[in-house]
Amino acid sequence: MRHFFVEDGQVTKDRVVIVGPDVNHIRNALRMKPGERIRVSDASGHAWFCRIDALLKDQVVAAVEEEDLCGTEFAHRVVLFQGLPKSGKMEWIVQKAVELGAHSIVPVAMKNCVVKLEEKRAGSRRDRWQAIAGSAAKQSGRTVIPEVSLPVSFREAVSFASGLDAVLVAYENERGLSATRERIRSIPEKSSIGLFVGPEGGFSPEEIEECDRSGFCRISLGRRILRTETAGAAALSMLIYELDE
């Protein structure tokens, strides 16, 4: 079932109303016609089964039938702060973590980063991992869009994971996926954990100690070390797997 995005504001009652690039999309790339079924969710996070009642120019108009009330995100918020990694590699770890239910993703800078992203052009770059964002959300069914964020320093980061409930880091030298269990069976439900993943040189000696300082727990991710852009896909699944109901 194709699944759409609206405001607050689009969703009555009885009836949703989508406009924008949708629009478009509904009428001529899909074909759809008055009477198939779609799913519609808010801003807010609440979804909808509805269907289509009428394609005008500049809106299609949809009966709201029944509230979705089994949800696709997971019950925990999920902030996975991706070193900056080289070349087109955030566009898929973007798309991956928002496929397996993280709440928001935040590029950083570390040491070890083999691209340093200029200034002017982090804007543009932050704009298409957004829409890359988007669209995995409709792919994968979740009823909100996570947002990605510009890119920030490393203590920068530090200090926002220090304001969640547990912070997770990937580090390929902690050994003993047992210990990695419990770690994350010990987290509460409906917490907000931090997720840390190093960039192709991984972590420099500096920001562990800074975030073993900072009191977040290491984690290993098995006994092979992993690419930067499979590291969050596996740590997110490692989650779901452990906390997903």
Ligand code: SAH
Given for the second form:
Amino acid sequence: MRHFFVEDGQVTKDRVVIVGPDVNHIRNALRMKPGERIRVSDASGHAWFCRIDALLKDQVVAAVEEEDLCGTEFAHRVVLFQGLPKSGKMEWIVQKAVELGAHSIVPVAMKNCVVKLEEKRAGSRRDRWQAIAGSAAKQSGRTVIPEVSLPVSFREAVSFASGLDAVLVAYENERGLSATRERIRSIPEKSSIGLFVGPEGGFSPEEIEECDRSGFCRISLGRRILRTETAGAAALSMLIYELDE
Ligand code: SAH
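Having seen the form predicted on its own, please provide the structure of the form predicted together with S-adenosyl-L-homocysteine (SAH).
Let's see the whole complex now, leading with the same chain.
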């Protein structure tokens, strides 16, 4: 079933009004007709099954039939702090993180990043990553579009992560998947979880020390060294396997 995201104010008890670029998409690209069912969600992540009533020039009106209570959101809010990878890889990382339930993604400039993102290009890159998050959210049936923030410094990332309930740092020199499993299982329900993944060059010793000082927990993702674009997806899979319903 087709899924559309609307702003909070566009849904009332029994009616939803879709505006913006989706109208053209529904009318002209998908050629949907009155009577067809769609799924709609608002910014809070609530979703409803609806039936199209009217296709007007600049709005599509649909009747709300029932709330979709099954939900597709992971009850834990995972923020992926991703060391900026070489160009192109971030797109893949954002897409997979969204499919695997991440709540938001924060690109982080780290000491060993091969690529230094110029400030003037950061905004347009972010917009591109945000658009990828939007299509991945639609494709995977999510009811919330994860936010991709502007790249931040390592310091800023640490300070933001310090406000979360639990912070895991994927570190290739850490050993023991059973310790990872135990750490993940000890995370209380509905927690916010920060997940740090280093860039191609890995974390610098100073960065790892800063994580230790901040009380973050290093975890292993197995005996083999994963590429940075694999590590976040692997860690997210472990989190949903252990914690999601
Ligand atoms: N520079 C390192 C590898 C970095 S891999 C080297 O060449 O030896 C990129 C990132 O993926 C790491 O910083 C880490 O966050 C994550 N990662 C890769 N393999 C991992 C593993 N086995 N356990 C935990 N994290 C891992």
